[in-house]
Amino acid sequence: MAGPKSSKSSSSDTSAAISTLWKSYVSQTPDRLKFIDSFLVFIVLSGVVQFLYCVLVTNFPFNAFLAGFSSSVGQFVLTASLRSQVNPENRPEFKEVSPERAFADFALGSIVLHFFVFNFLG
């Protein structure tokens, strides 16, 4: 019976891992789905910022934290929304939605979304 593998072993392999899956996916995701991922983590370190800024700060007007939090997330999920229906292994998912109209509802659902949060800011 093999023992536990020492934690050296287990961090380069840990290391190989993470390599090998940043080399794939530099190589083999198209560039407009790349633009859409640094879009994503913008919006994610955007709400961690906001966040902390929240704990550690204040949250004096709690309204403007949770509008601007909320449009974070929101979106979020509009983005990646927009990701699954323009990545192109996901085609026969979306056949009937073209990536301009994909773009169209991605648009609109913003315009929609900042609406709501700019009302809610009072």
The other form holds:
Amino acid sequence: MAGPKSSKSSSSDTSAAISTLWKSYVSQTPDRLKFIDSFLVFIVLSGVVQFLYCVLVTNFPFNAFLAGFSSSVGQFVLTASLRSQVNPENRPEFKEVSPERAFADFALGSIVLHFFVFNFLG
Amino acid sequence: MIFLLSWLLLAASAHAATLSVQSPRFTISAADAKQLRSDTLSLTKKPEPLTLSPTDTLKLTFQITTDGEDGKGVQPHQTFLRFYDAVSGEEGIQPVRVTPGGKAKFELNMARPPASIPPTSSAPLEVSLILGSFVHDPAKYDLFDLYIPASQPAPTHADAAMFSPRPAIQHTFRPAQSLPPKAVSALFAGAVLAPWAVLLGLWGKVGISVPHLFAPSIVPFTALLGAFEALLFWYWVDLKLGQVLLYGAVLALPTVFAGKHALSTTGKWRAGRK
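For comparison with the form predicted on its own, produce the structure of the form predicted in complex with the partner chain.
Below is the entire complex, every chain and molecule, led by the chain shown above.
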């Protein structure tokens, strides 16, 4: 059972840890990965907004919701896998996968995903 | 043989003969044997409708003869009284016993009605006499209308509903879904577009440079990827599935080669930079 004092100190610990994490992210992450991360943030935000619209207002063109939300989810998965494959830190994990190969996979996967998304969009 | 022939001759001569009903008469009496109504019946004109209360008794007497009033009494092979309810279509057939001399007497006691009386309502029963014979022409006489106390309604057969028109099927549909008000739609459209601003802002902050975007080896690949997206957009707007698959297959071939060329070029740049 943590008292108010310890919870305060732990919250300051947490904020310190978060700021340290943020600083090391900003200073150590390559710009290319930041570029991909910005795209990931964009995908998460737009997916959340679409889901909120579906829950709060209406799911009326349900196929449109499915298309939009699934495109967010699928694009997030594809982009995350691209990011993990082009990350220099993961180089030992993906010896056979060059960044170009990863980008080709990403492009092919995106085209297939978008085909299904437009198919659903009605 | 001769006997048979004479019998056939007799039958042929008698075939033209007709049956007739002589002195038909009805009597309605109460439970205490008091006569309430009594009259002769005309075979051509119906009398006033007869009415029986639950305790009354109807007596009907007549004689069946051949060929006019001076003919002899005859016993037809079949003698029936038919009780018919024209409204409900129910009918009952009651055989009448006829003596060999042609005299017939029928008694209907409403305290103990026979099972052949059909279910009745407020409509009268049409009572007719049906005579059938092998050697005479058949005959049917409409005698009178008869009011008797109403019975239970006629039972319907368990399967009767199967053989009658079923009620029309009423489909109920869920009400059509409606779009939310324009203001709400516009608000959320703005909210969905807002992440684009976040994306562009973050990209501007990251400040990545793409010096080779318009290099001759890269442009075809990006252009063909853009063409794929345009094709899919066109699919949404207009195209059919088969067309999209055909155009996509056609587009895939140059895209594969352009992509291979572009990515091997970037690979060389990456190797040279390292």
